[in-house]
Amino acid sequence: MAVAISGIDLNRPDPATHGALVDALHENLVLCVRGQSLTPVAFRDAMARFGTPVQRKQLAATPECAEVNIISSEDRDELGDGKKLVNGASWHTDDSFMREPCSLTMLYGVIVPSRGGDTQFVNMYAAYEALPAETRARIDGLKVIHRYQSSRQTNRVSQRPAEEMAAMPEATHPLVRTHPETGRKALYLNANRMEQVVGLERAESDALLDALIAHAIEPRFQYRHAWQRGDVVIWDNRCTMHKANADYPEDERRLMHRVIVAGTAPV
């Protein structure tokens, strides 16, 4: 899981190189292109070759480009308690609270701390395939309700305006989804957004989701990315989970730019 590539300038698109990057992403789930120097617009345009960039108002955007979000060590819950907020501190897959979640996420390391601040990933193909056959038979076909603010959430999420919340009604997604391009099955989990398995009593639902999350995040399924300035990391939300770590020195900054591209309803 995961591959790093150097010697490519994403400011200068090359169709053959792009095809190789797509193949590397499908094979490895997490792709790092090192040594980049990208303005927000150039970052957006480079990532648009992988899909249609979409805006998400839950994160601040760069002044130059509305499709490029800012993830910063200075983030705060501006509409809530005003305290610092670590976006993505729990295991999750981006956008699962949306009825058509994004397919890919791209993160560009603008400022990285001297140590810490890694991003961890898990291979959800491998997690699914490692389950006992009887468990796979039990969960295939089950669906889960996802919400922006779930009663099961494990870390704080920013408060949003009422009109924005109204545009994010709960979404129901399969517990096991089939990747639309590879045809492989993967667990589809989000520890911070899942509310309940459809058709199960709450206690049974919680026990099942907790067990699947504990299984999926076992070290054997994980990759931990140590950031270098100029890294562009692209991952496939349809077959991974990830989490951010805020374990860097308090007097150092961490600044990332983010682009997500459109996806389809999971099946």
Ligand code: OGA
The other form holds:
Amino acid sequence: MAVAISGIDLNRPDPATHGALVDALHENLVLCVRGQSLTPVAFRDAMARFGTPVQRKQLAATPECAEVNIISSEDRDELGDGKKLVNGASWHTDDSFMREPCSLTMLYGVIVPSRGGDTQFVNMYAAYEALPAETRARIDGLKVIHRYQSSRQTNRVSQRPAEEMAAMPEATHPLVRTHPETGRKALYLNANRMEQVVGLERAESDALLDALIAHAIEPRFQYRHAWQRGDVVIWDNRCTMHKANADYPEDERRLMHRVIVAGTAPV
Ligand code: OGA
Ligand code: MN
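Which structure goes with the form predicted in complex with this ligand, now that we have seen the form predicted alone?
Once more the chain from above appears, this time first in line as the rest of the complex follows.
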């Protein structure tokens, strides 16, 4: 899993290169394009070639471009306890509490710490394929309820205004999804947003979800991205999970620009 390429400038679109990038993403699930220098608008425009950028209110946006969000070492839970908030600190796939989660996420390393702050990924095709046949048969038709603030959550998520929380969707997704473009099956888990397996008692549901998460995050399915300034990392949320690490020196900054593109309801 994962491939890094250099020598292209995302400011200068080229159809042949773009086709090769899409193929590389489908084959490798995580694609890093090194050495970029992009204004927020140029970043949004480059990512718009992969899909339709969508806005999410849960994160701050750049003043220059509303579709470019900010992930920063300075993030705080402004409406909650005001404390530092590490977005994505536990294993997750983006937006799974939405009925139509984003398909791809792109992060652009604007300021990266001298050490630490890696993003980890797991290959959810491989995690699914490595399950015993009887487990695959058991989970193939199951569905899971996902929530923005799940009672199983493993890291804090930002408080949102009451009216936004009231309107926050709840989504029921298959535990095993079929990627709409590659046709391959992948486990679809989110440690921070899954509430309960539909039709199972709470204890049985918790045991199944805990076991599947423990399996999926085994080192053999992982790739760990050590950031360089100027990296654009694109990942496919339909067949991966990822996790942020806030283990960099406290006096160092980490600033990422982020774009997501629209996806379809998982099936
Ligand atoms: C995200 C995310 C991880 C990181 O942007 O969705 O989880 O390492 N980021 O910042
Ligand atoms: Mn994330």
